[in-house]
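The chain that follows stands alone, in the form predicted alone, written as structure tokens.
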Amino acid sequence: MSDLVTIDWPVLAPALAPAAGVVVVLVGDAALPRRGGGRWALPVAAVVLLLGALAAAAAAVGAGAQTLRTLCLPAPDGACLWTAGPRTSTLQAGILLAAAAALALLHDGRPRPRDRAVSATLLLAATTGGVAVAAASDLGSWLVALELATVPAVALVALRGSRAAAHGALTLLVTSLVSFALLVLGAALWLTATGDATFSADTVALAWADPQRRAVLVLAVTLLVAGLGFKLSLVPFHAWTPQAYATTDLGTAVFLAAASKLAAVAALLVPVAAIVGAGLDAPALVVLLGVPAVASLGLGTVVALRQTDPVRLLAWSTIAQAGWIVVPLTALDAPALRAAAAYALVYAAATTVAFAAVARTGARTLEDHRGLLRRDPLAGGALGLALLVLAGLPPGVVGLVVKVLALAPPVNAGVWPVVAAGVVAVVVGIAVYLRWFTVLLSGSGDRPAASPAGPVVSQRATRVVLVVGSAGLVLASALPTLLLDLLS
């Protein structure tokens, strides 16, 4: 086997860690079905996620500008099925850390004893797929990893057991099936156009030079963007998002909003990077990316402005932020790839902190957060910082930095309709998040709200998420170049 394919185990470590965690949890649950009601499963899963994140971070820092490759074949031309540069490794670390944060909220939410091992297994499996799709460079691995990142998340939504959760899971499942069908068809057309089963810039350039193959390639990219649009919550593929977030537990909502979104961004950057590497002058592809980006910015921001439920507000915020992630990609150049990855990471961190604050307070409405800064400085301060980052206002400076970074590529490329939509979205977005922020500052209520999921017995893990997440946002705001250097 070693003569046919080269395997570098340290390069695969970010995906191997959660995959090994799946095996450990399943074997442990089978061998010790009554041991502590399975309460060991979630901490074990958290440990392997953190180990995977350390491996990914070490790869991002240690490799420099070098691209790590493994699973390399002798033919054709020594193609490698796994490629991870600094941007990929940083996104992998973000996916693993976001999954660990989701696990922390699941832990504090006290799932039923019989559900603990199941929850840990599903979350680890979905994380494995998310990490793998970021580095997959061939069509087969990319498709399989993308579905592995999605299907367990559907089961996580349904695991809550309520009728509303079942409805949310069914909505997500139908969306996932449609998405996968589009992705498979898009991959088949990509293979037809390029004659290559990998995402190679060279074969993309050759296909673009042939007018007939160019038309097939444009159709392939259209279907791939549509399929990934479901997973990114881009308009018009967004309808499942508020329903799924509002009907599941907050730990699963964090996974959908942060880890799953980072995986979708990483998946999108794989074909876009091949197109960028080919150096195409492709107005059709600019329109293909620009239309859903502008629609997501507009609809997500406007509807979020009318929400009173914090979870639904964050769901519509996710839709708007998905538009921001795609905005720089309309330039189809190398800086756009870094800008999209940076925006996705900052969005995921801020949204995770916001969800953790909502989980700590158990608030059902924005009004329940009135005076939170006085009643609970930790939750109120962390939530306030997250909202300011999402709005792009000081002291959440990193939010402003990534917005400027996202707008710079389309400005340089002259994609002015997208730039104009982004500027309008900035103004309306400030109103969305300041509306919530002013509630935190106003006079406090007499009592904290009760959790819609029932009383929370322990919040130690949630406090860790709030502290670590807030510290990360403060550090990124003080030294934004640290994040940008990791992605270079």
The other form holds:
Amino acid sequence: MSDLVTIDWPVLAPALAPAAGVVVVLVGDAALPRRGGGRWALPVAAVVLLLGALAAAAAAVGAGAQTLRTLCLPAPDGACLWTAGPRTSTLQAGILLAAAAALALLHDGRPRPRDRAVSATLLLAATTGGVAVAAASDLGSWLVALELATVPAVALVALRGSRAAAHGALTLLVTSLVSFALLVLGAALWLTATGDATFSADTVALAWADPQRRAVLVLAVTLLVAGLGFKLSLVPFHAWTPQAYATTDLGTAVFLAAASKLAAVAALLVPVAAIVGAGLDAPALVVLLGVPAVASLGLGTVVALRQTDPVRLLAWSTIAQAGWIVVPLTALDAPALRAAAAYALVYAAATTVAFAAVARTGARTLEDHRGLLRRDPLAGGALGLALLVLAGLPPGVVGLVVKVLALAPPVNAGVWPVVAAGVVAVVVGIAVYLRWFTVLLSGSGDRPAASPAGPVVSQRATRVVLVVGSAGLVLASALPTLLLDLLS
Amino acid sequence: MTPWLLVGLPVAAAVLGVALRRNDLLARAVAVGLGAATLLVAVLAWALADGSAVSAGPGLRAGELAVPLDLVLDPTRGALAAVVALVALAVQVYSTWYLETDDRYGQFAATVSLFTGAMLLVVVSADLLLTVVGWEVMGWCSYLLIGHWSRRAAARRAALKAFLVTRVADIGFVLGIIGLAAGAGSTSLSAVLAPWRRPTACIDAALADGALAGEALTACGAPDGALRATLLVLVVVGILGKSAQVPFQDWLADAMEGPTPASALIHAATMVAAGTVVLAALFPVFADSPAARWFLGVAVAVTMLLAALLAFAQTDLKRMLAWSTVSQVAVMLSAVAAAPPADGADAGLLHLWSHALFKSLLFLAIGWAALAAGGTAAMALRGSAAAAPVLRTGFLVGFLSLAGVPLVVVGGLSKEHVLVTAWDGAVQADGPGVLVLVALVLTAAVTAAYSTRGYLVLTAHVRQQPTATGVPAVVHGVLWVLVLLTVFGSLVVLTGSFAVHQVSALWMLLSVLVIGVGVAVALRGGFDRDPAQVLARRFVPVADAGLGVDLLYRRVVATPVLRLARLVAFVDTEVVDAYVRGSAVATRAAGWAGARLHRAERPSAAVGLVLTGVVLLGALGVLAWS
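Mind giving me the form predicted together with the partner chain, seeing as the form predicted alone was just shown?
The complete assembly is shown below, putting the previous chain first.
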């Protein structure tokens, strides 16, 4: 086998760790079905995820600027199925950490997940797919990994078992199937246009030079954007988002909002990097990326302004932030890739912290958070910081930094409609998040101090997520270059 | 180093004073002790000053602007610093007695120290930025001092009025200074003076060669005369405000609501006199600009005569002194306005020097007399000089000096020099010399009249002699020192600190004649009656109201400004905000519509959206591509 492909196991570690975790959990569950009521499954999965994150972070820091390759085929020369630069490795670490946070919230969630081993398996499987898609450079592994990242997530939503959850899962499933169909079609068209089964800049440039193949390539990108738009919750592929978030448990919601989004961004960056590498002057592609971005910014921000349920508000904010992630890509240049990745990571961290705070308080409406900063400084402070980062206001400086970074490429490229939409979204977005933030700050009013959190349960894992997430945001706000250097 | 010490000591006294304000004893020790140290440093600096010595400051660069923050010391500045420090020390010593029972003595003493530091900064500043700093700090301190008895509504109003009026004028000052500094690319005084001076020799040579005036100006790199005149006029506007000259004159009389020592400080050595110091520093440029000279000349000519007339008719003697200050500061400034460029502004500074001595003497003495008599009205103060021998002597010397009787006292000498300077300016006919000279002569007569009136009222024979008990010996001492300096202060011209010419006997004779006329007019009603009641009975109420200028300020400035503010507020809330509110409403409506669209959470709707999106994107992509 080593004749056919060369395998460098340590490079594969970020994907291998969760995959191995799946095997461990399944075998353990099969061998000892009743052991501790399956309580061990989630911690084991968390350890595995953290190990994978460690490996990915080590790759991001240790490799310097060079690209790690493995699974290389002997011919054609140099084609490697796994290609991970520092940006990819950092995104992988982000995906793994976000998945670990989702596990923590699943662990503390009430009611407890019915079958923890299954939950852990599904989550690990989806994470494996997300990590793999980030490094995939050929159409085949890219498609398979992307689907591996999606389908277990649908199952996770459905697993909750309630009628509403089943409804949400159905919407998610139907939309994801349509999207997958679009993706496969897009991949096929890409292959037709470029005649190459890998995402390679050279063949894209060749295809673009030929007018007939260019049309096919435009159509391929259209379908790929549409398919990934579903994963990213870009308007008009967003309809599942608020429903799925609101009907499932918060752990799964975090997975969808953070880990799954990072995976989608990583997947989107693969074809976009190929297009950027080709150095095309392609207004058609700018329009293809710009229209969903502008629509997401507008609709997501505006509707988020009307929400009273914190989870739905975060869902609509996810839609708006997905628009922000695509905003820099409309410039189709190299700094845009870094800006999109940085924005996605900061968004994922902030939204994870916000979900963890919501999980800790168990609030159903924004009003339930009145005076939270005084009642529960940890949850209130972390949530406040996360909201400020999302709004891009100091002291959440890193939110501002990534917003500026995201707007810089379109400004340089002169894509003014997108810039204008971004500016409007900043203004309205401040209203969205400050609306919640002022509730945190204000006095308790006539509301009794008791939070509607229900029975007091151990929330150690959630607390860890809150503390680590806030520390990360504070560190990134104090020294934004740390994050940006990782993505260079 | 010395100039920095000169400024630093009073500032340190202010900081310490604020820290120790709870303890009167410590606050007193700090205020008087450091005040004495300042005086010592100032006298030493004056004695040792030999030529102009610049002390380099911490040079800064602000963009294209160099900000060296230098201080400078020369004999003239040394003499001014010494008199400022002396008056400040006298005021500090006097306040320990005058405000003995005041519960906010500590704050008062600290403010006086800061005030002194700011004035000394203006005196020794060789950098326009430092001048502005000292200027602004003085404005702020004057607000605190005038409003010291803030429990009284009148004091609060007077403080606010002083602050607002000087602030409005300061707009001009700051604009002018910024313009001058920007034109030179530096805030250093010497660097500012050089490019704004007209290189006369070069122009004369060019004109002699037959060049046209415009060509000559361009060839010699002369500054834009109109711009220079505008900037200098702006500076002069600020100075008119700070020095209470027409049209800003009304705040100073109201400032009498402050404690008397504060009035002595503001009137004698700081604040109102600061304008003369600044203009003297800018004199080389100022002298080249006839427009600015005329502007200043007209303003001070009107002010000196008007203020002298108002002083004559005041029923309140403290307000009489206030108006006399306005008039005398106008005299100082008139020397600057009328002086020929070759002569320099030292005649005005010499008058500042002597005015500081006799005006502080008069204020401190009248404060004592008012305390003995129980009021500052002329009726109450009648005969109050009998309370102590030093008062009688002090009033005699002080009013002689104010009237400007030559040879006898300090004020007489300096006023002669101002007259001579104005005459020189009038002869050379390049400025408002004639106007200033006429105003000076008329003012001299009126000044003599109201000085006579003041002395008559204060030393009149009354049956019940007023007494002031418990006045400490040190206050007697302070007044005696001021009396001696008022008599012998004119010897300062022998030190050569002020560059002034000789005064001919003819001028002294003329002065005596003019003063004699004034005294004679004042004495028309005999020695026992108040000349104001004899000569200007109907003018008295008008003069007490300051000619109703306060009302004029309100009608002409305050009311229109408030109207404009209301209009702007209306436009802001009703017109500008309407758009803002409209955008908010539109955003919320869009949010509502969006939420409404997504209410039906059905898979078919989601898939429909996806497919619509794909078709739309595909169409757009193809359209954009083709």
